[in-house]
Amino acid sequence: MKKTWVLMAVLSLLSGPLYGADLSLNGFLQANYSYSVTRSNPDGGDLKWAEERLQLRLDLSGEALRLFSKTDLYYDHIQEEADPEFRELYLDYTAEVFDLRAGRQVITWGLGDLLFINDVFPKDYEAFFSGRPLEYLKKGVDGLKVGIYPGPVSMEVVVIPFFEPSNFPDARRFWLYDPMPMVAEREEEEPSSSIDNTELAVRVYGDLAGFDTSLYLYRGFFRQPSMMPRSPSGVTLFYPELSVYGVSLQGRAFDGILSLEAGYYDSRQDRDGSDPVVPNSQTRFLVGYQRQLREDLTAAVQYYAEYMHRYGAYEGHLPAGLPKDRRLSQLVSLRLTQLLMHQTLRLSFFSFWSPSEGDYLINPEVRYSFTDSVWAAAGAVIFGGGEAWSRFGQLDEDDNLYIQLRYEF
């Protein structure tokens, strides 16, 4: 929270050029709440979210300049609490062949419907599985992102000083497979703000014979946090280095949108494979197809995988007692969207399974616009298939149903 006031410090005196520029404001009033129906949560309530939100979204430009903040002011009725979530807030420069962003931002690359391959850039998962609306599952990131447009090939890179991780569920709030249930000693070490940590990722992208075309490089950490045991007891949790390379490919193929994606994950602290509480080397790709059935129907379906590198030394270091990770996991999505009643009622439906550990993730969601300034949403995700230890078998227990409202202004 403290480097969040510095940047609104910052960003404030570098926008004085932007007085008498044209100002926007404007945003939301929402209300979300999500119910256990499986079974009470780990700390014995019931609710896996309670909360409403006021969104304020600020956009100050000029000529040159923009700047644009979106902050959230809520009240979390679980943990009793009311705080600002500064979600974006960011000052823009603009010029023929450049442009730049400084700030609280959230970026988005590659091509997947909730799989994410060389979009490296951190999520927050918690929100995505008790039923808030998707936009949360974006985190912004505190860096600076430089955009160059020379002429048919353009490139975008961006520079991340502080590492931001992941968000994962709460264990007080959803039933979480825990390789080591009885180490309650637990510390968390990020990668601390240095020359040597900041992160770096760059996309160059262009069309190939009419399709979209993106290089992507990324050198940095995984968001997702390992365990170290640390000695007499306890664990330590942190982030292993990572570097990705990646390419996409996204155009019209049979009647439809066809998108093509694939990274490769290189583990910098494990590259022999051989360090069981570091993640082993990868190679992910997706195959995905859009096409409207008809009119105000879209069908679309993706194909993901993740092949792990030097399993042979992964399973001959893997300790006694730990579930075994598959050398090919594989995920299947399904998403249906129709329209209704001059396009106010939205019935949607979307679902993963996994073939290889037999899990899934279903999520059935009906919308209803009263207004062009109100509307409402309720729906379901439900979790179940695969192990105590897989990606959904482990949330078994977690199934919830959702509501969400929202007066937008």
The other form holds:
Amino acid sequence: MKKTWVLMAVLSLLSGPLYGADLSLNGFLQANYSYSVTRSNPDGGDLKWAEERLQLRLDLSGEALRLFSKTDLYYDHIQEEADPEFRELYLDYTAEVFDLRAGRQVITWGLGDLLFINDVFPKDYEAFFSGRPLEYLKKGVDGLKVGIYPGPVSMEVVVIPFFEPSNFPDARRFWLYDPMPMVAEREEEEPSSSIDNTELAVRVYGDLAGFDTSLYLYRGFFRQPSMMPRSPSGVTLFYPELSVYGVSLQGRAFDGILSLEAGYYDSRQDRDGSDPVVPNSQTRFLVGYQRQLREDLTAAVQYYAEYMHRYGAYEGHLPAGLPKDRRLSQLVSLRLTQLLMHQTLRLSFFSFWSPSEGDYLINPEVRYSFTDSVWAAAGAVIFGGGEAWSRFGQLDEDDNLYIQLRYEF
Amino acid sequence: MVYNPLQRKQIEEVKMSRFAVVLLVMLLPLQASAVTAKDIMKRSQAAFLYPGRDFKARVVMKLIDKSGRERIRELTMLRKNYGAPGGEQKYFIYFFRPADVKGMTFMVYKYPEKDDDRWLYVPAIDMVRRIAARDKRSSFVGSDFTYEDISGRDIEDDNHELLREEPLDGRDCFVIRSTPKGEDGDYLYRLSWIEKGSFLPLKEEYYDLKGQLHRVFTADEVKEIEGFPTVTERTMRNVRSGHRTEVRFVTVDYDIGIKDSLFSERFLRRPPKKWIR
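Following the display of the form predicted alone, present the structure of the form predicted in complex with its partner chain.
First the chain shown before, then all remaining chains and molecules of the complex.
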């Protein structure tokens, strides 16, 4: 929170030159509820999510400078508390061959649909699993992004001095697999803000024979914590060092859009794979294909896999009693989207299924725009299959029905 | 087989006359309609979809259902031509309304003989995506206009035939029937009333595969802007559903010097204020 106020103060000083720029104020009022249908939550409640929310988007645009803020105010019925949430707050500077964006910002890289290889920025998986609107899957980072556009090849460099982890389902509301249920003392240790810990992400991109091609490089940390035993009764949750080297291509092929993406996850603290606490290095890859079947009906399929390197070392050092990951973990997704009634009614179906683990996630949704400013969506998130510790299998008892209502202005 | 010189002569005469008929059939429509009809459509395409080196318009679309309920789409459209009329074009579209798509940008590279490249930028999650664009006959943002209605259809995709010349609301027009050559169309043919002076289409009727009138386009207001006759108000009416879309160009500018670099991921993510305003 302190960080945010500092940021705000800096940005408001910088906004002096924006005097006289165009001002626009937009936003929405939203109600969003999600109800557990298989079983009450671990804390006894039945709601996975229940809130009303006001979002204000302020845009102050000059010719070269632009100030943007996206602030949410919400009332959470589960925690019974109201809070502001500074989702984005940044200053843009645009010059002929480069631009800058400083502040809290959402960055999306890579080609996956709900699958992330080179999008190394923080996510909120709890939001997705609780039936919140898709934009809440992405979390902002506090940093600086520089875009450089010298010619046919462009470049983005992101510097993040403040680490932001991804958000995972809350154990009070979600039934989750816990490898150490007896351990009550959990201490979280985030990478401190220092020059050494400053994250760096680079994307170089351009057109290659009609394909949008990107090369990626990241040096930072895993955003999912690892558990390290601290004492017989306590563990430390920490974020191991990670580098990612990746590539992606997207273009027209076979009467549709073909996407290819791959990344090498270099687990810098466990390169030989012998540390059971730190994830092994992996190669992740994705093949996606999207096609319009007929007017307003689109189908998209993805195949995604994570291949674990040094598997022998992993197997050899895995403590007894802990579930063993597969060498090759696979996931297949299908998305169908049908628009009806002049694109005011949207029926969508999304599913993940793992051929290796056997678990699945299903997310059907109906969304209707009553007017240009009012829409509602209702859907379900259903989990199951696999083992008690697999990605979606552990959420077997967390099926929920959700509703989203929004008035946009 | 008995040789009969008379018979042979008769056969040759028949062959000759058949040849002549075939020749006539081939030549007649070519001379009288096909070449000129295609020529008219080419000039119409140039006048309607390719005027200027580039173009910018602030566009308000009203989607009106048969009970009169309106939905508004407001956008800025920028277009730049590459090569002669009928050739490649690039489009850049920025949405102002409705509120849930404000700030979205959409980019199309249109090629005459292959599928478009289309990209969409979703600001809420800072995401650029390619969009599958196989079907140019799909509705544009839910309106009665298709992508093809907005960016045009290849002249070579249809056979064009000049049916007649007649006045429409006091303006002299060519009436042309265009019939899709392939199976790709969702209509049997369309009739176009092309004004003789400006070569703008003043009216188009689309007949569905059963030959029933399906959609009607009308140019409701034509103004000369910076030397280019421009359809500033138009309507596409779906006769079957009673739904219609009225489009008004609030502002129009030609030859404003749009740079090639505008049509890039950089500006899709950060649309320059001076171009979208």
